[in-house]
Structure formats: C-alpha cells, structure tokens
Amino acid sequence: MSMMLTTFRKVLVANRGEIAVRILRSCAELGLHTIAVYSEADRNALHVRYADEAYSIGPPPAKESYLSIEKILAVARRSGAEAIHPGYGFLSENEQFAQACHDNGIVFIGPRAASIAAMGDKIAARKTAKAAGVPTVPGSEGPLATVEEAQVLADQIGYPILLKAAAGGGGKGMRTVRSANELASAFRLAANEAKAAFGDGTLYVEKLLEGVRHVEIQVLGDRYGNVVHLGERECSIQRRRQKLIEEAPSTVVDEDLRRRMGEVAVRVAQAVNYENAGTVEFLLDRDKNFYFLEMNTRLQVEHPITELVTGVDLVVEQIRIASGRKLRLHQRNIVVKGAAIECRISAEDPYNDFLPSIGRITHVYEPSGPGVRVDTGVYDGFEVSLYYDPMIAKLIVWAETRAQAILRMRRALEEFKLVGIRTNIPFHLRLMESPTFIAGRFDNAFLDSFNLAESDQTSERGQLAAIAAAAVAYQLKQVKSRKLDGTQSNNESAWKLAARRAALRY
C-alpha cells in the first residue's frame, strides 16, 4: 500500500486540564499550531494559556461545552483546525464525534469510528475477542433486557457476578452481586447509572473473578496493518473500580507472559483493523491465566509510565499515525527499561471518604529532580470546581528498579504541596509505605481492606518515629536528671548539653 500522508499544521485539543496541557506540549515540539477550547469555568485554565489560540465553547457543565460535538466542530471550522486530538474522557471514545470529524474533512487523532464502535460496545468487544481466539471471562453472550434473564445466567455461571454497562467504562454502571437476593436492586441501580452516564442502560453479566490483577497492554497501530505492543501496565490499585496508582512493568509479569499477552493484544487490535493508540485490558489470575476485559480506544490516563519505560512519546506517535505515516516502531526494538510509577493526584479528602475538595489553590509546590515528571493543569490561584473530574495532576517517577522508584515516589510526594484544598497525597504516601504494596503482593481488591490510618503492618516510617520518640524521651530524662543532681559527665561538654536542649525544643 502506498503512503497516504495527510498534512496538517493546526491541531485543536478537545479537552481540558492536565491531558490538554500534555498534548499541547507534544504538538509544540512538532512545530504545530495549537488551538484550545474552554468552558466558562476554565477561562483562566492552564491549557488556555499554553495554546496559540483559545475559544470559549459554553457554560461549565460538560454536556454544554466539552461534550458538544457541534460547538467543537464550529470552533474547528472557525479557527481553521485541520486535526482534532480528543485526549481521554469526554468525546475521546465517541464514534459519532470521530465520524463527524471525518465528514467535515478534519483529521481525528485516534482510531476510526468503526473501531471505536466495535470496541465501545463491551458485548460486541467480547464477541470480537472470542472470535479472535482470545480467552474471555465467563458471562453474557448478549445484552440482558430483564433482571430475570440476568438471574438465569447468574445461576449458570455462579455467584459472585458483575453487572456491567454495555456502553460503559470507568467503573460506572457496574455492581457486584454476591447472592440472588441482591440481584434485582443491583440491576436497577446499575441500569440507571449507565443510562445517566452513557445514555444507554443496557447491561451484561460477567463472572466476578476474585484475587486477580488488572493488567493492560498498550498497543499502537497504523493504517497499513502494522501493530505493536509496548508492554504492560499494572493497574490493580483501584478504589471503587477507579485506578489510583499504576506501574510498569508489573511485578508478576515475566518475559514469557509479557510476550503472550502482547501477542493477544495485537491480535485483538488487528481484528478490528485498529489504527492509533489503544489499550487492551486483561484480568490475570494467580496461576497467570489471563482473560480479555475490554479495549479502550484512546490514550489512557496512565500512558506516561509506558513512555518512561520505553522512551516512546505516545502522543507524538498518535499524531504521526494520524498524518498517515507508517509506524516507525518494530516489536523487536521495543525494550522495557527500569520501573515507573504513577500516582493520580485528586482534589479529594482521604480522611473524609474521599469527598471532593473544592476551592482555590493558593500555592503549588511541584516536586522535581532526576526521574520525576508532573503532568498538571493547576497553578497558583487555580479554582477547583465540582463540574469536572477531581483528578488535577499526575505524579510520575522512573528509576532503574522498582524499589528505587518507590523511594523516589515517596520523596516526590512529600515535596508536592497544593495549598488551599485537600488532596489524596497522604493516601498515596501511606500506600508507598505499605509492606504489602512494597512486596508487590496485592490484587484488585487490595484497597478494600486498606486503611489510611493503619495499614496491615506498622510502617517503616511509624517504626522510625517510635524509635525517635523513645530516643528523645530518654535524652529528656537524662537532661532532667542532671539538672536535679547538678552533675555533668566528664565526657560531655556544655556545648553538647546545650545542643541537646535546643533539639528538644523542636
């Protein structure tokens, strides 16, 4: 097939926050002219400042701004944008948006609408994976219209089960059901939530596999049929089905398993003629059997850890692929080096059931140093509102080993200060000190029993604090006893005693 290049110089980023800033930076490095869109709540946002041009697209609610296909396309026509990058969330997995871009002669920096549709319907995606010879979790072969149909299937595969939204993602429209008497209410709640979130209340059932890991494979494909994978990401640290911490590589994936999972992920992508960046997600059990979960037809929140361990700028590759260039990466040349960890920093109060924390960020102190990366959309004076996702930054570190990466992440988290609101940084710090996490002995249910105040064992920090407290108490007792009897050791000078007293005051 001959090379079919599409030249574009102006790119509109149809998103906000840290991902919009991240995409704008890669565009700038490629010499592309950038266009931002913003709601009234984001008039002073960082992505607006970074772009060469910026246009308002309406009121703060996403459905009236960032989810409005008509408004975004109107800005594209007005500004002369030749391509649109959707980022993640919002319209990134909307096949109507991808098709509308195509119909208006605008390059969609992502997969074709047909591929989005094929993988966006989770039931259809399961069928595609099974047809490609990929193992899937036992469950529905089609949508479930009634709770009675769900009951019949649940009796066949056995409890516990998961009710999942066919058009869903991000943990929405999903309920765990452990017995028949829970099914009716769970079905109703899941369907209502799916309808509200995705406009489609269709559900399907999967067997709930317990004690499993959530491991995903990053893939890249071009329009010429070339597809490669860039290794795995460990995404098992989740709260309410939402990922909080990701790392690459996984502690339980060896070279052979990585190769096998990667080959399956490539096969899934090829089955739908996949083009651009995507992620194939799997559940991995204790015996290292893996099962297809879903495919996300977009850039992932956690893509930076893959970038750090492979040296590949995924956004640049997305832009190159969308312009019609042949994939320049070959599987044999993709090597995973070192270890990377990402913590999602959210405006949430971890000491109050992770409720959103809104308000003005008066000061931002970002960590830096070797191997530290911060993807953020906030600054001094930024206003955090309830209109959008509470994730306001991503802290990513790389080191030669996982142990070094954990130590680097601890240091970076301690340096990261966002004054004026509460964040989940204390939660991340606590997790970095958990012996279970450090040992890599977790699964996707780990956070169900994790306590911010007290983890499963006394942390190293707690032990050191106890030792330090005991030492200070002992020194105080010694100083007081010397004061009482008026004596001073011949081996201790007045300078040493004065220094001890000064230390005790702090």
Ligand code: MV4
Second form
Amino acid sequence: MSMMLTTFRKVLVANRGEIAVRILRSCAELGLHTIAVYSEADRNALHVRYADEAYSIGPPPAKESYLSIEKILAVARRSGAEAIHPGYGFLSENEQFAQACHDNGIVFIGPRAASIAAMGDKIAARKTAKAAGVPTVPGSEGPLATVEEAQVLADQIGYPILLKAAAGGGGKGMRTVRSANELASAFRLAANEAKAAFGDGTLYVEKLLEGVRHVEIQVLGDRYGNVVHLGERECSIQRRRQKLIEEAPSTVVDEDLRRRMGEVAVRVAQAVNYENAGTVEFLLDRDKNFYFLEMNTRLQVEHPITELVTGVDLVVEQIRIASGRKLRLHQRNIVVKGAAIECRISAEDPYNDFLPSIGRITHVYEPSGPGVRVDTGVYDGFEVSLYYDPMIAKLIVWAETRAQAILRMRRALEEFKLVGIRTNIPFHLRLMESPTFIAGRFDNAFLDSFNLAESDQTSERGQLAAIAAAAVAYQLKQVKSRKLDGTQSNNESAWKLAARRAALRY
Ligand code: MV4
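Structure of the form predicted together with the ligand (previous: the form predicted on its own):
The complete assembly is shown below, putting the previous chain first.
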C-alpha cells in the first residue's frame, strides 16, 4: 500500500496529570500546537499550563468531564484540533470514542475502533489468540451461561480457578474460587459486580496459575501491517491488582525467551490488524512457559521503562503512526540496553493500610541527576483530591546494570520530597532494600507477604550499623589528623553527614 499521510498540526490531549504532561512534551518537541482539557478541579493543573490552549470541560467527577465524549469532541471542533491523544484510563480504550473521533474527521492517536473492540471483549481476545496459535491459560471457550456450566468446566480444569469478567481487564472483577462449594456464590457475586462495574455481567473461567510472573510485551504497529515488539516489562510487583514497581528487562527473560514472547505478541497484534502502540500481557511460569492473558490497546502507565532501555520515544512513534507514516523501526535494530525501574509514587499512607492521603502539597523537591526521570503533574501548592487516581508521580531510573539501577532508585527516592501529604515513598525504599527484590526472585504473590513494619526494623538495624561505622571512621580520622598537624580535621563531622542523610530520608 502507498503511504496515505494525514499530517496534523493541532493535537488535543484528552487526559490529565502526569500522562497529559508526558504527551504534551513529545508534541512540543514535534512542533505541534497543543490543546488541553480540564475539569474544574484541575483549573490550575500542570497540563493546563503546559498546553498552548486549554478548555474547561465541566465539574470534577470524571463522568462529567474526562469521560464525556460529547464535551471533548466539542472542544476539538471549537479549537480546530485535528487529532486526539487519549492517554491511559478514561476514554483510551473506549471503542465508541475512537469511532466518534473517526466519524468527526479527527485522528484518534491509538488503534482502530475494531481492534479496541476485539481486545476489549476478553473472551473474544482469548479466542483470537488461540486461533493464532498463541498459548492461553486452560479455561472456557466462550461465555459461561449458567453456574452449572461453570461447575462442569471447573471440574474439568481443576481447582483453584479464576472467574473473570468478559468486559473486565486489568484484574478488575476477578474472583478466585478454591473449591466446588464456593463456586455458586462466587459466580453470582462476580456476575453482579461485573454488571455494576461494566454494564455487562458476562463471565469466563480460567485455571488460576500460581507462583507465576506477570510479564508484558510492548508492540508498535503501523497502518500497513508492520508490527515490531520492544521487549518485555516485568510487572509482578502488584498490590491489590495495582502495579507498584515495574522493570525492564525482566530478570527471568533471556534473549531467546524475549524473541519467542515477542514473536507471539506480534502475532496477537497482527491477528486484530493492530495499528499504534499496544501491550500484550502474559503469565510466565517457573518452567518459562508463557500464556496469553489479554491485550491492552493503549499507551501504558509503565511505558517509560521501555523508552529508557530501547531509546524509543513511544509517544512520538504513536503520533507518526497515527499520521499514516510507515514504521521506521525494524526488529533487528531494536536492542534492550541496561536496566530501567519505575516506582509509582502515590498519595497513600503505607503505614495506614494505604489510605488515600489528600490535601495540599506545600513543597515538592524532585530528584534528578544522571539516569533519573520524573513524570509528574504535581507542583508546589498542588491539591490532591479524591476525584482521581492517587498516583501523583512516576520515578523512573536507568543504569547500565540492574544492581546500579536499584542503587540509583534508592538514591532518587531519598532525594524525593513531597511535603504536606503522605506518600508510599517509604514503602518503595524498603522494597529497594528487600533481599527478595534485589535477588529478582519474586512472583505475583510477593507483595501480599511483604511486611513494611518488619522491614522497617531490619532497616533500622542497618542504619545503626552504618552510624556506628561512621563514628569509628570519624574517630580514626581525628586521631590521624591530630598526629599530622595537631589540629582538628577540617572535614565535616561524619555525625553531621549521617544526620543530614537521615534528614533527607524523612
Ligand atoms: C491471572 C492470574 C493467574 N491465573 N489469570 C492480573 C491482571 C490481569 N490482567 C490478569 N491478572 C492475573 N490473571 C490466571 N488464570 C494472575 C494474575 C495476576 C495477579 C493476580 C493476583 C494478584 C496479583 C497479580 C499480579 C499479576 C497477575
């Protein structure tokens, strides 16, 4: 096919917070004119200030603002936006929105509406993957019509099983069932939950795989059927189905496994005619068997770690693809270099059951320096509200090796100051000191058993040892310098240094 370019100059970003800022930055580098939309809660938000133009789209609740197709399209028409980037969440995986953009002559910077639909129905997605020869987890072929049908299937595949919502994804509406006598009530509860959350109570069943890792592959496809993959992201460190830390590459994926998983991910994408950026999720067992779970038809929260290990700006590639250009990346040229880690910083109190911590951030000090990237939408005076996701920043580091990346992350976490609210930074620091994390030997159940208080105590012992060592070193130094010139050392006191470092931490 010959190239059909649909170049655009004005891009509307239909999102808020760190991802809106992230997208606006790439738009600015491409010389595009940018348009932000905001709810009344975000009147002073960073994405509003960053864009060339900004329009209010209504009251704080997302349903009346960031989720309103009508309001966003009205701003697009009024402002003359020729393309819309949906970011993640909100309308990013809404096939009606993608279709409405298309029908209004606006480029949706993402996949075709049909591809979103094909992957949005998780039962259809399983079928598509299977038909393409991709391994899936043992489970149902179609929707479960009745509890009885679920019972028969569960007996066949064996307990424990997982009930999943056909319209779900990302672990929403999942329910573990460990024995036959739990099934009937679990089925009813899961169906009702799915109906309430997605307007569709359809369920399917899969065998529950345990002791596995959650590994996903980034793909990029163009309008001409070319698809490449950009390696994996390790996403097993999750809490209540929310990812907390991601890293690339995974400690258990070698070059051969990366190539094989990548080829399978490309096949899944091609099976739904995939255009733009997408992510294929897999479970990886201890024997390195991998199973397709679902495909996310959007830019993901954790995309920066892939950017740091491949050197590819995924948002720039998304925009090029959406304007009809041929993929400029070739599989043979895509190399994973070094190691990247992302910590999701959220306004939650890790010492109080991760309760949301709302209020004014009176002061922000962001880490920087070699290999450090901070994607955030907050600033001095920012108000954290309960209207939106508590994630307020992503701290991402890159280094030559994973060990250096961990040390760098610890350094950057210690530098990071968000005064006025509680954050999960102390939790991240403890995870970076956890022998299990450092050894890279964890599965998706790791965080369920991770105990912050316990880890604080071991860490305190470590700090006492460090202070003792500093004291001894100081004493020795004093003795030496007295011997040499009879005066006090003009070096700063080790105690002072230790205290300053400790103060940085809290
Ligand atoms: C699974 C699973 C085990 N067995 N499916 C979580 C995100 C969503 N996309 C699918 N997820 C999972 N699906 C089967 N058949 C394990 C996960 C999973 C997980 C489950 C509980 C707690 C943490 C988890 C982390 C990653 C993946």
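Numbering follows the first chain given and starts at 1. All of these numbers come straight from a predicted model, not from anything done at the bench. Only the largest set of C-alpha atoms that superpose within 1.5 Å between the two forms is called the rigid core.
After superposition on the rigid core, the Cα atom of residue 194 is displaced by 2 Å or more between these two forms. Core-superposed comparison between these two forms: the C-alpha position of residue 414 differs by less than 2 Å. After superposing the rigid core, the Cα of residue 179 is displaced by 2 Å or more between these two forms.
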